[in-house]
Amino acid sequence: MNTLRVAALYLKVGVLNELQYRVNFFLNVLQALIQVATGLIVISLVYSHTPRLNGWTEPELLSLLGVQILLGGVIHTFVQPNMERLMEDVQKGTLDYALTKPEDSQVLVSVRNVRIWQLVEVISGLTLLGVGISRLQTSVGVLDALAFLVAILLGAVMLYSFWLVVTTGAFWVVRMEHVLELFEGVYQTGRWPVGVYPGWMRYGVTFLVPVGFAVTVPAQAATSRLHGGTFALAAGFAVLLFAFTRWFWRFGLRRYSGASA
């Protein structure tokens, strides 16, 4: 409960800080509109030549795009700002302020910053997902909805874990910004079903950078395409990745020497 109170306090402070820069809201709305429009144009072009893409219909792919934008909004709102601050603290030796507090250090470095206006992406993603599901020829049941909620949570955990593992590398490598920028490019592969990629790339964007699990699996659940084996594999991978992240974070802290060292 103390952890939840700390996270809620940081969230409140972050929201208050963001409200000072309301022009960012309009900039993010414009960015989200361009993102959605670009995705819709590409999907329209693809399905003007074929009724299915690797077995996916147009409404199903629209749902996938919605999930990809939704999770991207979650990352940009809650994860990316904290990871950027963590890298900065490691470089400047100011991480001590978080490490000396009587709370789990991983929790603290993961909840200190929030960019509330990036939630525009979450809303646009949910909208696209809703439109895609409404156009499906098959109905989505209660079990599908529950599977989607669990899968989207697992996807968020996997992407957060990946970001923290990469950012923890700043304890060894001073400049990690370029690696995180590279992630943005790789994340765009989530706009398409992981099955459309060749084998080597499919495994890369599933197990090395878990975009395939994080995006495709929730989209499969939302469109009644998810198989139990795939869901179990995604859940198991999420648990293992999070456990590895906890260990790697503590291992990385041993390499840190801050301003108090």
Contents of the next structure:
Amino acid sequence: MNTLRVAALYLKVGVLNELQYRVNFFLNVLQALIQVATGLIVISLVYSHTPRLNGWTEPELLSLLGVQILLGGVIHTFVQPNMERLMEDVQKGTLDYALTKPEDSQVLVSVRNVRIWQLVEVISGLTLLGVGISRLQTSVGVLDALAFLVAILLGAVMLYSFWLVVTTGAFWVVRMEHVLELFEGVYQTGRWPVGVYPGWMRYGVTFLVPVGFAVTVPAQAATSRLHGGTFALAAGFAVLLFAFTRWFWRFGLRRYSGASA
Amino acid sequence: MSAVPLQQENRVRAFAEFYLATARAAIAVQFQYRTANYFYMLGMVAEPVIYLVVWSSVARSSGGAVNGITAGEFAAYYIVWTLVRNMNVVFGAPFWEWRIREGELSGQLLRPLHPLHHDVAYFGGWKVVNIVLWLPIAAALTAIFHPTVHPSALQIGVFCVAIWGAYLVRTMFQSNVGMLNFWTTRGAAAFDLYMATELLLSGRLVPLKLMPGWVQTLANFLPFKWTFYFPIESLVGDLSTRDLLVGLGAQALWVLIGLALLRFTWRAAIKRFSAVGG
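Show the other one: the form predicted in complex with the partner chain, since we just had the form predicted on its own.
Every component of the complex follows; first up is the chain already shown.
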């Protein structure tokens, strides 16, 4: 309970800190608009040459893009800034300041920074999702909406776990600054249904880098295409991945010897 | 020592020596960071592979080809894309932001040469490392995606020049955008706009043949397509000898236009500069 209170307090301070920089809000709105426009152009380009992509119609793919941007916004707001800070701390040796605190170290390194203005992406993603769903033939039920919410949450947990596992690698590799580009590159695979990828790549983006699960499953839920089995698999995988991440973080910590803070 | 102005001949030699020495230093340094360079290059592979997979899927569902481009030709396009993309990494606008913010520029202004010379020479040397590291990536992608490509000797020759042309064109225009950093510390939105325009009009997203006619016409009047579409097509497309040579000419023209523009923007920008740290 105390851990949760500390985490909430950290987040609050982070938000207050960010709220000072108001111009960043407009900057993020502009960037989000560019991102959405580019995404829409790409989709309309693809569908000007084909009516269906791997069984997905245009409104369905629009919803997928919405989910990808939404989830990307969550990651950019809460996860990425913390992971960047963690990498920097390992390089500079300043991680010791976090480790010597009495609270759970994994919680602490995960809540120290927050880029609140990036939430603009969540809004633009939701808008796209709304437009996509409104153009669908079928209607979305309460159960679908509920499944969607849970699936988004699971997706965020999976992507957070993936990020933390990779960042924990900094205990061994130290120089990790290009990982950010690697993640952004791979995250773009989530804009398209996992089905379009050839066999080995599909497994890669589903299990190795869980973008497929994280993005496609909520999009399927929102467009009433989700099977119960897929949902259960995603939930099981999220729990497993989170447990592994926790173990791996502790394993990495034992390996970490600090670097003259 | 007296400050006698260098003779024209000595000036040229001094420039050549500066470029060679800087490029050699870049090669030596970047070869040491092989692993970091590889991470970076692998991250860049995701983007073309996504495009390739999507368009191959579209090609398959519409009877083997989109606008006459087959899956094998898409593979060829996007595999060559990976090299061209690497050639297109230049000392761009975000680097200018860093250079000004961290006070790096102050020291560089004291040198007798314009910082652009250093940028072109250093990144030029780095390219040599990129090209060597790219070969295994190209081999792997070729084994996976089976590209269709039959270049002639002339095409290969033009390609080898065109990738360096693309490098110079992009250097000039990115540097011009980089000058924005002298006026604002929040150039990010402007860079994003520039990158989105480039994505759509350069052939980075799709071969321009797939774009609507008016987009192709628009692209003809802008520098972007000479940095992606032209170098890629010079190797994998079926451009005539005339088109190939005109393309190289267009690249040269855009480098000159970019340089002229930069002379103007740099003068305006440097007046605004007040040193930071150093």
